[in-house]
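Take a look at this single chain in structure tokens; it is the form predicted alone.
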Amino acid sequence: MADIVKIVVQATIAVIAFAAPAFAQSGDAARGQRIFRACAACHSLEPNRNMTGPSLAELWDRKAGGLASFPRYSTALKSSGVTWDDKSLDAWLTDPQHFIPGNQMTFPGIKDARQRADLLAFLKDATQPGHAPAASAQQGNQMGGMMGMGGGAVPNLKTLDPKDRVQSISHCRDTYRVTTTDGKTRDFWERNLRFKTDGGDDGPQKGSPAIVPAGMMGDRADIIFAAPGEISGFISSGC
């Protein structure tokens, strides 16, 4: 009887081990694309188009921390020895900090196995060369204008409408007054306006900073310059 039980247990383990990879491949890519919209604020599917996080293009079989064009990997990630595949990515998406302790990923993980399978099904195809969907399909909410700011992924800052391009900035006491090239002016409490730079391909034209939404209430914004040296020279003082 003990031998029979042992055989049954071994057979059950073998079935589970065989079924696990199959389940990993059974995700729905269409559902996964919708899930990816939450990731698109930090990760692009375009080769070497890095954002807060690295590009995910050609992710499978890449060493963790190994994309040469991304300079902001944590030491923990670079020294992990992990290669990205179905198994390691599933573990990463479940709980990044548990899988590679000390990394800088703020995302807490996806605990639902079906959602992970759907996301992996989408990514496995979308990260292949030439398979990335259009940027508009990758993103969730799109950027609103200056006077109606919501959340959303930052677009190419070289191709903005006049309402999203800054013409002048003045500072008086605790208030910034921002005028855009469509002639509209808005006041911001100084703690609600942040100044940033983007010298990459998607950054703004020199001398033509962009204003983009920040936060959910419409009272905060980021102004993004092409280079640090532009910031102080662009802001005038006076009430």
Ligand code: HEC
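Numbering follows the first chain given and starts at 1. Note that the rigid core is defined as the largest set of C-alphas that superpose within 1.5 Å between two forms. The shown structure was predicted, so the numbers you read here are calculated from the model rather than taken from an experiment. Compared with the form predicted in complex with the ligand:
- The two forms, fitted on the rigid core, differ between these two forms by less than 2 Å at the CA of residue 44.
- Once the cores line up, the CA of residue 189 ends up 2 angstroms or more apart between these two forms.
- Superposition of the core reveals a Cα shift of less than 2 Å for residue 61 between these two forms.
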Given for the second form:
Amino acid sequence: MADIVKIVVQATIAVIAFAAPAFAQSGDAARGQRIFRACAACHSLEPNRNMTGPSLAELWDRKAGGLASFPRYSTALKSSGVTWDDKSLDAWLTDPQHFIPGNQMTFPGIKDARQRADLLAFLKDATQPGHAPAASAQQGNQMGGMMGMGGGAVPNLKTLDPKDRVQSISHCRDTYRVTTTDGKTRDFWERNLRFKTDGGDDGPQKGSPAIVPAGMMGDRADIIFAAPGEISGFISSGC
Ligand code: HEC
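Show the other one: the form predicted in complex with the ligand, since we just had the form predicted alone.
Next comes the full complex, and the chain you just saw is listed first.
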């Protein structure tokens, strides 16, 4: 039974692969922009705006692992010898781990050749200088704003409402009490609060950490500081 399924799957893949060259020329950029939502949590199209992954601005003809402002490339990507063009990007997006084993992009790939062609048609234009669509369009239908989980959806933490700005944090037994600048206090089980930093343009002001809901259940949050040195000084102990 399993073998039959395997044969059918392989046959399907073969048909798609056979059809691929026909699609390669005729990607639909509008459809591709929607597919890019799968990338936008980790990749921006603005120059040097790096998130989990490097900015994809000016991607064509770039050496893999070659964006100087991105400090987190894997050795696998940097030493791959790949230069990004229509062909290498198609292979990469089909199956990143197969194309460059050991790279750190946690994305399984897009098996549908048509979808890849659409995505590449979009990217080829949108990665050119000055052609990136507005950030809100890039985020598409991802859960935007404060509920955003991916980097692409994080709000700018310098312009927050008082209710999202942390005034003080105290720790008592297994509980953090978080008071925001609107005067409200909320208790969190200590395992449900995470402390993070963002020293970049979207990060909070120094000494004024932000609180951002995390997860779907409403019981968790991230507190984001401007720098790691702020964290323990901000938290008082006592009940
Ligand atoms: C979960 C986060 C994540 C998602 C989703 C993701 N990527 Fe990536 N991507 C990364 C990371 C991290 C790297 C760097 C990998 C390394 O150094 O090994 C990367 C690297 C790349 C590179 C190489 C860039 C360079 O400068 O060499 C390209 C191209 C790329 N991604 C395109 C895409 C596209 C297109 C999508 C959507 C189909 C996508 N990625 C989805 C995280 C992600």
